[in-house]
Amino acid sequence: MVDSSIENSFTKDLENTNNLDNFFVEKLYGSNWNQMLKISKVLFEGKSKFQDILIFENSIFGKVLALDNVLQTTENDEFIYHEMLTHVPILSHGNVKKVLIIGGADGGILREVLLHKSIEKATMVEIDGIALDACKKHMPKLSNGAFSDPKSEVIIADGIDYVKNTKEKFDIIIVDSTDPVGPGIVLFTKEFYTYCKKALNPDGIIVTQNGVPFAQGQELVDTYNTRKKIFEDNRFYIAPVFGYIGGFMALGWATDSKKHFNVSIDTLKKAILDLPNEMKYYTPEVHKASFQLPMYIQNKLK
């Protein structure tokens, strides 16, 4: 038997969906597949040179950032994405001093990078200053003071131009980009990855977000085929980020060093003890397991 109060509440919610003015409708997959989040309160709505920006509150996800009608991050599930995109490469490498972040306007990646005591400098290159300022003001929990940390350098510029022209070398490059549409499309090209390799130290690692393989399989395949011509070790790992509908999210990994992927779980367990905060998602065991891809993802890469 279904509790009558729950049933009545559910019926009322269904009736309320008839008024779409109160809902954010994500349109990443066009008319074929949408998700809807109820908007409790709009915190920011604006348009930059590059994209439409929306920040709103939702009772389940907390504060939500959407760009061009596509959900980017939410306050209540961001820790999964940011921890896995940051700690997997840094702890695998084992001796990281300089990190480059491409994108990441919300500051979540920068926050996690700065947890590592070995970091001497974290450079973040974000193309959209309006999006960054909106996140600073309306989603400060995500950056948690990272933008004002003396080890951080924030540059408003195009990521591909930066890696093309920089003379600096980095141990890790983290690409926290949008999907390959709009301003983010150049961050999925052979040209961009080639410049990134030039900006990496010889044993450096680049990690990227590569969408949800169930619905964005071609993005996975294209990235794999492009990067295997540039890097010796080219693979993916996965994380279940709840706001990104469609199951596991794929995170890309590329490096010329084979030893980083084979880092032992004992080494990871020792390294994580140096982090000041207890992780909400990442564990050494999850780290190792995340590279074991389900067969439906393996099949896309065959």
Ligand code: AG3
Given for the second form:
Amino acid sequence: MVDSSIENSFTKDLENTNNLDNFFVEKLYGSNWNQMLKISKVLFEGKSKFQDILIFENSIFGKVLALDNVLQTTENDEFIYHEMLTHVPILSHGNVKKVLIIGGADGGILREVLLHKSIEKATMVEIDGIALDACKKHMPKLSNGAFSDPKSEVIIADGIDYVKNTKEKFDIIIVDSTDPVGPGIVLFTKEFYTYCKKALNPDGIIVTQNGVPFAQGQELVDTYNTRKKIFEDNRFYIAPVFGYIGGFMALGWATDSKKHFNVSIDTLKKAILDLPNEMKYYTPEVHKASFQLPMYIQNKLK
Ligand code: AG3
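Structure of the form predicted in complex with the named molecule (previous: the form predicted on its own):
And the full complex, kicking off with our chain again.
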């Protein structure tokens, strides 16, 4: 028996979806498959030199950031993406002092990076200062103070120019980009990965977001083919991020050091004791399992 108040709220919601006013509609996967989120309140709407920026509230996801009409992050599911894109490379490496974040306007990656006591400096290079300020003001839970941490350095610049010109060397580069459309497109090129390799220490690791393979399979294949000419060890690991519809998202991993992938669960279990006990997705077991790809994803990489 369905609780009648639940039934009523479903029926009411169904009626509401017939009125398309006040819905955010994402058409990232083309016109045959859209995602709709009810907007209960608009918190920020603006346009920068690079993109349209929208921050709104939704009763399921909490505050939502969309850039050029594509959902980027939400308060209620961000932990999955930010924990996996940060702790997997940092804990696999085991001795990380300097991290470079490319993109990441909302500050979620920076927040997770700074949890690691070994970090001496976290540099974040974000192209869009307006997006960053809007997130800081309207979604402060995401960065949770990370922007004013003395170990943080925030640079407003194009990520590709930064990696091309920097003399610094990093242990980890985390590319928290948009999809390969608009300002994010250069972050998927051979040039960009080559500059990243130069900016990494010899045993450094670069991780990237590579879309949802079921819907964006070509992005996965292109990234793999481009990077295998540059790095010794190229892989993907997966996490389901609810707001990025279509099942698992692929996170890319590239390094010249073969040992990081083989880090043991015991090493990870010891390393995680140094972190505050507040993970909501990451565990050492999930870390190791996330590199085991379902067959439909393996087939794309054959
Ligand atoms: N950047 C990754 C957004 C990718 C969306 N793609 C998709 N739905 N297939 C997120 C920024 C979070 N800091």
